[in-house]
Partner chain sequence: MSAALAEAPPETRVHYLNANYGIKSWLLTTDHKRIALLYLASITLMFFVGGAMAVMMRIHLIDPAGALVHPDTYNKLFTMHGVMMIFFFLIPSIPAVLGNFLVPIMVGAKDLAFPRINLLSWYIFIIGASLTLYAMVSGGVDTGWTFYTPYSTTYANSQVMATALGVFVSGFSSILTGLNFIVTIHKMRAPGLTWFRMPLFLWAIYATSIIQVLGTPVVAIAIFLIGLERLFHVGIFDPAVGGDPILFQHLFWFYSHPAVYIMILPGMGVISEIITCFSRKKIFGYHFVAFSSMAIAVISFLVWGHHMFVTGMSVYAALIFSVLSFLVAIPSAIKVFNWTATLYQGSISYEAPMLYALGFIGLFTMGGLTGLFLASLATDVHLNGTYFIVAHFHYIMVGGAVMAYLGGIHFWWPKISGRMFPDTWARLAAAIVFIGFNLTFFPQFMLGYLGMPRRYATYPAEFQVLNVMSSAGASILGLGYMIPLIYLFWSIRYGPVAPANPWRAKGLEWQTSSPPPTQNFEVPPVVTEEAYAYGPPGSGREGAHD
Amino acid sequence: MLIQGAKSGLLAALQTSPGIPIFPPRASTIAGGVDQLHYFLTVLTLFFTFVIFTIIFYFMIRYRRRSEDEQPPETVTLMPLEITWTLIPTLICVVVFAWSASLYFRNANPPNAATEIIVIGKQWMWHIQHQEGVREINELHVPVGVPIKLTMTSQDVIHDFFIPAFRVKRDATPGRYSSLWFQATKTGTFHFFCAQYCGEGHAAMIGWVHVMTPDDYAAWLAGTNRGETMTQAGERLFHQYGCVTCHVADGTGRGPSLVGQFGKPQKLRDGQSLTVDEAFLRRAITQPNSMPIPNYAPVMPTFQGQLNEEQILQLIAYVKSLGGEERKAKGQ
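Atomic model of the given sequence only [the form predicted on its own]:
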C-alpha cells in the first residue's frame, strides 16, 4: 500500500511537470519503473539532506556557548522521540527495499514467450546473432512491443551491455552466461554502449538498437542474407564433432540422450542435482569431467579451445530444440 501510494504520487508529479532533459527518453516497459524509483530516491536524499543540515545549523546557533562559565543543561532522554526517529528511517528503508526488490525480480525474469537473441562481447565490438540465422555487428534490430531476451557472454574480458533509453544493463562475462530482457514501447533508433572499461578501444564499443514495427521487422528479416539458423548450425556441429555417436537419441550410446533434457534436473555422481540449462551445457562441453553422471563412464573429451563462444551457443540452441515429442515425430 505504501509503495503503491509513493509510486502514484511520484508519477502524478512527473506527469504534471516538464520533462527532465538530463535523461534519455523512456522507450521500454521497464524504463518507467526504474525512473520512478530513481526520482523517489533522489527526492528522498535531497529532503533529508536539507532537513539534517538545517537542524545542524540551527543547533550551532541556538546552543552555541556564550561564555566560558556557561554549563550545558543535563541531557534528558525522551523515549517517544527515540522510537520515532528509529521507526521512520526503518519504515523508509523497508519501502525502498520492497520497491527495489519487486522491480529487480520483475526485470530479472523474462516472459516465457520472449524472443531470444545471442550477444557476444569482443574487444571491441558486439557480435549479435538472431535465432533465424541473421548476424549483426554493433547493431540490433527488434520489433516493437515484443519481449526480447538477450543471452550474453564475452570472448575475452568483462564487457557490459547498456541501453540507456531502455534502462537496462548487464555484464557480459567470459566463461559465463548472463541475460537481460526488455520490451520496446516505441519505434526509433537508440544507442547502446559497453559500460565496463575493457581496454583501449572501450570508447568505440558502441552500437544502435533499431526498433521497428512488426511488419517492418518481418520485411527486414526477409531481406537480410541469412546463414544457418542457430539450431541448424548447432546440429551441424553436433555431427561434425562426433557428439551424435555417443549421445544417441534412444539412450543406447556411451553418453546420455539429450532428447527432452533441457530444463530438467540432472543428478550427478556426487549426489547433487543441477538443472540442465545454458550454464550446465556449457560446462558439460568445456569441462565434462567436472560433472560426471551416474552410470556413464567419464569418456567425453573437452572441447575447450576447439569451439568458440558462438559455436557453443549454437550447440546449446540445438540441444534446447530436442524436445521429446518433436524428435519422436521425426523418428529419431
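Right, the form predicted on its own is done; let's see the coordinates for the form predicted in complex with the partner chain.
Excluded here are partners and other molecules; the one chain stands alone.
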C-alpha cells in the first residue's frame, strides 16, 4: 500500500525529470523500478540530512555560548525519545528492504522464453556469440522487446558486464556460468562497461549494445556472415574430440547417452542428485572425475585446458539440442 502509493507518485515525478545528467538512459523493463527506488532513497537521504543540519544549525545559534561561565542545565535522557528514534529508522529500513527485495526477487530470473546469448570476458575484450553463430567483439546487437538472457563466463580473471541504461550488472567469473537478463524497451545504442577491475585494459573493456527493431535485427543477423550455428559447431567438436565414440546415442557406448539428458536430474555415485544444467555439463566435461555416475567406469578423460570456454559452450549447446525437458529458466 505504502510502497504502491509512493511509487505512483514517484513515477509522475520521474516523467518530468529535467535534462541535467542525473539518470542514465532508461531503456529496459527493469530500469523504471530501480529508478523509483533510487529516487525515493535520494529524497530520504536529502530529507534526513536537511533535518539533521537544520537542527544542528538551530541549536548552534540558539544555544551558542554567551558567557564563559554559562552553566547549561543537566542533560536528561528521555526514554520515549530514544525509543522513537530507534523505531523510526527501523521502520524505514523495513520498508526499503521490502521494496528493494521484492524488486530484486521479481527480476532475479529470466522469463522462460528468453533468447540466450553467450558472453565471454577476456583480458581485455568481450566476446559475444549468438546462437545463430554470429560473433561480435565489444558489440552486442539485440532486438527490442524480447527478453534476452546472457550466459556469461570468463577466460581469465573476473570481469563484470554492466549496462547502465538497463540497470543490470553481473560478474563474469572464470570456471563458472553466471547469467543476466534484460528486455530492452527502446531502440538505440547504449554503453556497456566492465565493472570489475581486471588489469591494465580494464577501462578499455567497454562497448555498445545496439537495440534494434525485430525486423532490423533479423536483417542484421541475415546480413552477417555467420558460419556455423553454435549447435553445429558443438556437433563438429563432439566428433572431433571423440566424445561420440563413448557417448553413443542409443546408450551402448562406454559413456551414458546424452540424448534427452538436459534439464533432467542425474544421480551421482555418492547418492546426490544434480540437475543437468549448464554448470553441470561444464563440470562433466572439464572435471569428469569429480562426478562419477553409477554403472559407468570413470574412464572419461578430462578436457580441461584442451577446450576453450567458447568450445565448451558450443558443446553444451549441442548437448542441449539433443533434447530433454524444455530449457528451464534457471537463475543463478
